[in-house]
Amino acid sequence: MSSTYTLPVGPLHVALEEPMYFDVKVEGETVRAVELAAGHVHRGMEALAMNRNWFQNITLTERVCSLCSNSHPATYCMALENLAGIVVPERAQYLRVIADEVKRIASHLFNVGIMAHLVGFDSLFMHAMEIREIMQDVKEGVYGNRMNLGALTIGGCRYDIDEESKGFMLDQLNKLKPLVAELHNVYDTDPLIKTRTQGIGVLPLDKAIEYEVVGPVARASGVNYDVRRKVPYAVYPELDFEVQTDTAGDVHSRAMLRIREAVESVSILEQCLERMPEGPNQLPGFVPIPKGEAIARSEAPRGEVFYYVRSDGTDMPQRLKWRVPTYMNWEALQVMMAGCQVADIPLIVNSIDPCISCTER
């Protein structure tokens, strides 16, 4: 006869590099209930933002999250541009999309690589990370950094792409495409991957809507929502790409969806590099930020990022607040983990691609 007991998972555990505590009630090896305890890495970043000027906060917001690091300053800058009525040059809009999609590919490949590690398929993990290095080389070669790109500024971009950089990026994308196709085939057909991930951590469509999840977690459960299509920004309305969706809503479908999104991102990058017009990459000088409030949102690798800014007319924000995708997604772990096996907990947690630092900030 099995007994019910409480199993603490975390704050340090195999699925995350960050501290997160789960209070898991199990019966034998089966999970019956999950409670989440947060707050281990609260940094008070919204309070810090109110003690820095508009430009200093570009650097601060880029450090909210590592894998989504470009999405935060981009959305912050868009909110300020909405407030001040700033029209960003078209070339800069293309440059912003390029930076975002480079980060999206690297983020998705990192997540599916970690999934292979959690399954115990370490040779596949190393292969996925080796493929990701192609995009890391792009980051280092074009932006000078392998994580935080430092690409954004209010009214445009701090960097530009010349013909040499363009050729380098296209060569790297040509290297990447067959390798990602190979990776997709392995994840789609390998019996070990399928056995450990299919039917695990299921989030049905009705629960995805009820918990208001976002990003790949929502789209893998049948929610066709992508900010790049629903509320298009930058030059996304001019680009040809498909919003990837699935209906299985399990660990496997979330991984496969991320790989398909990486393929779409390669196509977006190629389109941007070919279509990007000549012109300035940023506005000259500084446009004062007037009194008022504004919002902006974008599609980060993990899902919708939402920024709110309020100005009193000075060079520092009166209020700066943001909502990150993990905040919306992690409550749904209670649905995904219900009835799963203890051994599946790391896989399910990894499948929502959580970022604790940006959620607790």
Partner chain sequence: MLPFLKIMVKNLLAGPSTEAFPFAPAHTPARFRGKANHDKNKCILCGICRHVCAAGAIQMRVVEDGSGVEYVLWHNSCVFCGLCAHYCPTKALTMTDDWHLAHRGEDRFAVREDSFVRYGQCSTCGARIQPRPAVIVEALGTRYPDRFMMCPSCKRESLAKRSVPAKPDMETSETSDE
Contents of the next structure:
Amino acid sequence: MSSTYTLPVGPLHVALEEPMYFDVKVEGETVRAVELAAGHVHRGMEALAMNRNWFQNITLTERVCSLCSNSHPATYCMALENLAGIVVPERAQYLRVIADEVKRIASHLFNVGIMAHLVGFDSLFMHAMEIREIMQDVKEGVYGNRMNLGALTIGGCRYDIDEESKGFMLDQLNKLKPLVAELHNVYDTDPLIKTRTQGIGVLPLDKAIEYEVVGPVARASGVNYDVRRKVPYAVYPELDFEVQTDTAGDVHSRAMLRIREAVESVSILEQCLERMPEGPNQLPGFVPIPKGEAIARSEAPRGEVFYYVRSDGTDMPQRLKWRVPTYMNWEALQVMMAGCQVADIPLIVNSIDPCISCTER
Amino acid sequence: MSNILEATFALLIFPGGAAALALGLFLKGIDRRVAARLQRRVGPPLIQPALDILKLCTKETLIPTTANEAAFILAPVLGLAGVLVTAALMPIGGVWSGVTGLGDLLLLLYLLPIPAMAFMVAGSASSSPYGALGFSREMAIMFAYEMPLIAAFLACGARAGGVGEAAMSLQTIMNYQYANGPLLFDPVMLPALAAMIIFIPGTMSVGLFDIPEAEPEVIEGPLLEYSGPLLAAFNLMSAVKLVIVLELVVALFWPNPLGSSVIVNLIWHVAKCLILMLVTVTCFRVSTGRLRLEQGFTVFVKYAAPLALVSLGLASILR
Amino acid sequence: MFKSLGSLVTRSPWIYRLNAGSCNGCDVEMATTALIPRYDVERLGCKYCGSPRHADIVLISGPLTLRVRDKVLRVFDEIPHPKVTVAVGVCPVTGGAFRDSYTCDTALDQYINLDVIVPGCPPRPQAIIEGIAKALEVWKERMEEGACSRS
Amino acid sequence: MLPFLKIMVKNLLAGPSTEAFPFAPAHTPARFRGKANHDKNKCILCGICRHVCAAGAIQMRVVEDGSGVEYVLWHNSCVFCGLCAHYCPTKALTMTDDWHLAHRGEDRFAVREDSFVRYGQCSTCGARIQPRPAVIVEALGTRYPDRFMMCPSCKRESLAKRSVPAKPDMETSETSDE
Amino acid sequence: MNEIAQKILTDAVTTLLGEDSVHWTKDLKNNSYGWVKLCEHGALELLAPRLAAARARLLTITAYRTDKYARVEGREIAYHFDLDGVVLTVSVCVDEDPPRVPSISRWFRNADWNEREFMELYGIIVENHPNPRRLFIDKDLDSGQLDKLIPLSTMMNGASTKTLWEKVFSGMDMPKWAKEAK
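Would you mind generating the form predicted in complex with the partner chain now that we have the form predicted on its own?
What follows is the entire complex, opening with the chain shown before.
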């Protein structure tokens, strides 16, 4: 079995949520080379964005990717607000943070759940997904949809949290907390999870810097970069949370980091619900967008999201460009996958929490 | 004449053939239902495996153009036939003593790998890289689990037959147990039992050892290209294989009947198989994930085989 | 005879998920529907399968991008008859938010007959289950007509 | 040693967490964004819903005799974002919590919100004006409801007739009623 | 922290392009954004190594037409760099025909994908690119899709949408109001 052969992974592969094509050169069970082919989910969204007006783009950017569907319109609105000098009411800023963190918890739990599925531990996958359902219920109950919250508008938020939904949210968080702690323990101590994920897909610190990876992938390798702290936005400067980092840089440490971040997010949510001031949740009327250019960044579940907007004074963007975290992380896969086993490919790919629809737009 | 009739009956109706199929599907149904309960689900109805087979039979059969057609079709058919024959040979304590003169362990050793062989032929015949990968994995894991299996066989034989007297007949082992109590409660045989308990999920490819058919890695391996009735044959094969493997372990370690009534003994036998399956298959697959190939290999070589050898050694010395 | 067979056979629908370039919202919801205890489609006999050759019901999501089109159609062709197609989300029908993109071939029904459509962006799991139930009706009708072969 | 075993036992004791659906109705939260509902009695045909709709799910066409507009919201194009309802000035468009939209493929063009919005008529000359639904007129509580129902030219005329003693600020506020 | 990074970036730019070549803005949360305009792309090859030496990282690259509908010729490419939370945007004018810019992937590894992207979307030639293959768009499509933008009116009534809507209006069934009217 020493001869090398090519194993096509994808584009429509069960282990991948989305179409992505890898040509994996395999020798026996060991991976010798990986080549990526992208573009299956390229929907030409940047061209679409230039042909839709400012309002339509709120919805369009939300459809870039459904797992971080709140970060996109939030960053887009922030870019527009930077451009037009709009001051968002404080309550709306809190509401935005709440929407972001709810999505973050759900997204991280989804990722660690899928990891369990990929090592064949379906019961643990189901357990993690059941925990995620608590957050899904929050999304459905407070926002009205399980994936695309539709929470944002230019100059504020479309939804408000009244006493009833606040109580509902706190109940759900209380339900969630012990379960996430238990899940953390399972992932931390289960011998199978450990044997399958520790020391796999290692990305050392110097490589992480060289490949300029972002988000949990970078933080698990020891890069302390969280947009929420580095480039403060919304009300993050006033909130008390810690940026999670790790040094191992393997599949296991990335998963653990995500669970720890979910725990931090729960605490952020509680702080927000407690401190949220009274006031309007959005600016009245329509705000004109002047000519100019602006940039906004935010921390999506997968890492840094970057938006660049350029307006020529009409009701459509002259150019709307966004860069998503996975775009930065893809290339680092070649470092992680070097010399791994066939069985580890899905695990390593999943550990960067790939969002192909984000990347290819 | 009556011998031939008896053998035909054994092959087609009981305990091979129809009875084995029914028992296999029943066990699979229970397995799925209990697994669902352990995962906080309701689970499918008990007859679900049978419904699946029925459904598959109404589906179209697609054969990949690049496949070796004859091997592609023959693999599941021969695999199923092989397990059905094997099932007819399996003795059931107090009910059926196996086809006389045939129920010996050496023959079983030849027959047991048939399903794995069928998988391998299927994997290589389908000419897909995943099939090939599944093939090589199945082969590696088979070599690994055959070792503890043979060692455990020998240990039981040695315990039942004594030094120098190779008791390579299941009947002898069972008779020994009827006389001296089941080997299950024999401390000397405990390591061998442990090895067999690791062997069952290994040969059934569940839990830690779900390696050849791993869905996210090799997309169900050799089964990838199969559809319709041929896939149904594979599913039936694996159901009957489950029955054989469980019956084998029951025969080796606890074949003792409950009384003289055939019906009671039959129910008792099924109950033992069921409990064994719940522990070694259902709970095992629900509470674990899958190992990498070389890790799975290590489990058999490093733990299961030595355990069985310990029993073999003890059994040989103590006699 | 076909009648009783139809009602028995449709109790074992195996599901295959086909992503034609979706934003992954529908895919995540399909995975949720198919796999987690809260919705437990295994009650209905559903099984989520990894190979298209094992499938009976195909859930399609996404606006069918040009790059993935041929691959989707090839995989779809590998699904044995009788099969039932369910469009999850509006993208396969009209493109949804991605309508008229230069890379989207939008109307999937030019290539594949969509038997059931579940609108939503993404539809909630219960709606997907409803769609699967509708698909079972379609399948049953086909079995009763005896239209099992490749048409 | 095996932390999951504990969860497994707990699962077994807790019993299934499966919802009864599809064998019983499913719970739907009040805020759920299901299909949009268009109330023709509130619509003033301002078109903001069509303007903000990213999915192009709303189309309005003047019918042949010019008496009104056929308003179609096609659920197979709608992405259920709710922006139309958010920006609708008269709340003629609302998001309902109805998610039972799964349908057969052959019905794909029939799954839509369909209404006919009749144009308003100038109370004086009978010319075609934007709809002036009673609900809206009441809600606005305009000081000169009769003038509100006029076409722009009749309104101008009516204003001119009584413009001799008119206060300028009042007129500006009236014109904004339009 | 912010000031230091801002100073490093300013120095890197001004030593090459002179004082006042970088213009700083702040958003409401006091984050700094620097804007540099390069009217001649040769300077990019000199600026990029300086920024790399200052340990800035490339966020992304945005290419665009100076006029969206190409009524006026001219493209610009904006390179967005980040140093410890401070963003510096270097806009490079690309006026020649055919448009061309030098590759900066020698200094910034992740420029690779970005450059391939605007290569295929705007038909801009990148000189010395290590791997100039298509990235996202299908080989059946022409490059420069975003270069020749279709005006909104055509877009709104894109062919496929139009056919679909004709079917909606012609109605597989009669609308309710029409039935009532009869």
